[in-house]
Amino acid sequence: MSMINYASREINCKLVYYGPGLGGKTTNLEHVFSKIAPTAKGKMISLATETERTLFFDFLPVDLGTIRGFKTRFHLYTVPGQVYYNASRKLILKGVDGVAFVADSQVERMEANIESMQNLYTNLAEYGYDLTKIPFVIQFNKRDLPNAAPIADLQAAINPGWPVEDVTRQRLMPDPLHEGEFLVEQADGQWIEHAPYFESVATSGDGVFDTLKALSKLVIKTLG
């Protein structure tokens, strides 16, 4: 979880971009890296495999203010999407503060999305993390493609929600980003909560910073 550097007066937070292979995780980080001022970011480190790259860099946001006199530095990571790199996936998740799941909107990639989401739950559980209790957002990428699945289908498959056991939270909670939709709602007598989601075209940068800002704010709330 978050680490405090008293010498530099910084709180270091780890954000991990998870999802199926070639879904757009690397493209997200490359876009963010290209738009952040050189003075506010570290170097981008790339660990290449035969088919994919794992990227990492850190940046110090200038618009989120300080927490008890400490600045917040975010460290962004991607994980390899291919199943046979699962050991690397698990290692990168260690100490995570927030997760962005980057789903591939293409219809034929639905099973890969579901498999990767199940893998995320499994790997986090091995560290004792509960995905329903840590900062978590979903990005539906590649919305510009003609074979992109409808958002309703992606939501049903990847973001069906989890039970809300806290009675005080068992009430309709509108989704501020999507009119007529709810983050918390009642379905078949069961109160459920969905993760916030964003539509994106990472190759052009659409939705990339929306995803990052939302996840960053959720992490900041846990620190306050």
Second form
Amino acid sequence: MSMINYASREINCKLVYYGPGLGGKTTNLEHVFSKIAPTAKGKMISLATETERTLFFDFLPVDLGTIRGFKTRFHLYTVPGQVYYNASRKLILKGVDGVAFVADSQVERMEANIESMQNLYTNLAEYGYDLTKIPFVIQFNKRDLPNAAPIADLQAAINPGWPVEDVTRQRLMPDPLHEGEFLVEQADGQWIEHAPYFESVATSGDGVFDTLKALSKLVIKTLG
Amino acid sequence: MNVRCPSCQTVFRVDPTKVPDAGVRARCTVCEGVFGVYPEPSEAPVRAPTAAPEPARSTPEPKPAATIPGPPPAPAATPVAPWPAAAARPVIKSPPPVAPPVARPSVSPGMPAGRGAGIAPRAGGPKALGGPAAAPRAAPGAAFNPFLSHDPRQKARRLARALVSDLVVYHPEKRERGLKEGTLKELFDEEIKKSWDEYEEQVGKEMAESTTFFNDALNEILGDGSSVF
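In place of the form predicted on its own, output the structure of the form predicted together with its partner chain.
First the chain shown before, then all remaining chains and molecules of the complex.
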């Protein structure tokens, strides 16, 4: 949850990049780090193994300007993607304000994506958070690879959506980023909401800021 | 006055003179849930998520800190902040909406029974953050969203495959060598053990030992279809 420091007039929000191992979470943060002005960012901290794989987390503070006199700072975290580092992953989720799920588009990693998504739902639920109610976006990374699965397959497997209970929101909502697609739609008489998704090539930076911007906007919305 | 935490039902004693008319937010020291405490007779009302916190968040006035509820008996509720805002407490959490008054579901690791839980009663606005989830019932979305349903066998099988898939992507050269020299078992001995431990912890000993999911995944994914394991 966001930390509001009234004394120093600062709002701190925690964004977590989640997803399967080697999917590009750290690469996302590195790209953000490389593009942000030095005055607007803190030091990027990475705890990695000798093979440069995230062992515990990466951390990058980013300033996003001022909201009603309050300086807004986003703390970007990644988690270790490897399945067996679940304890660290869960720890990092504590107090999260928004989640970006970085999926690996490669067909071979489909099961790892699904497992990681399941793990995200589970770990959040254990903290009493509900993924369907917190700011959440999905990034399909590695779109440049020849073995990248079609978006429709990834969407069906990773972003099946959740029921919309609020009747005022039970209406067709077009996805502003993807023509002909909908964020809220009806299927078998049930209103379903999907997380917004983005295509990316984190190594070149494509889609990285789109994802971050969308997520930070959603988080700021929750601040009222 | 007595105040009941809406999420874990723990009752705390709070000095009524310390509760301002506008109410105060308190953090439960048992479950860490944040809830509103209001003067009697509307004692510890359960607020709909996002109902009250919103205005407080949008207009953060640095008001002087109102008095906070006195030290309650153990287990004590730690006051978080007076209802609109507090200057005296340097760091306070933003008000997460208070969840409906249901006990927090106990979810065992790897058994995501409470996953779709929070879906059930959506009392407030969208994007409610935090707050304990509601009791685990049949999640309405489970039919089309597999992440909201729960099939332990399917979960075990997928977890096994994901663990082994990790071994392949994290150690491509070692695997190549192992396949070529027929030494996969020895080369990956440590990683396989680590993965198995995690697998067993998540799916439970019985499921792990009574099924061949893990071994199948090793043979199929790491062993490239051969039966080395």
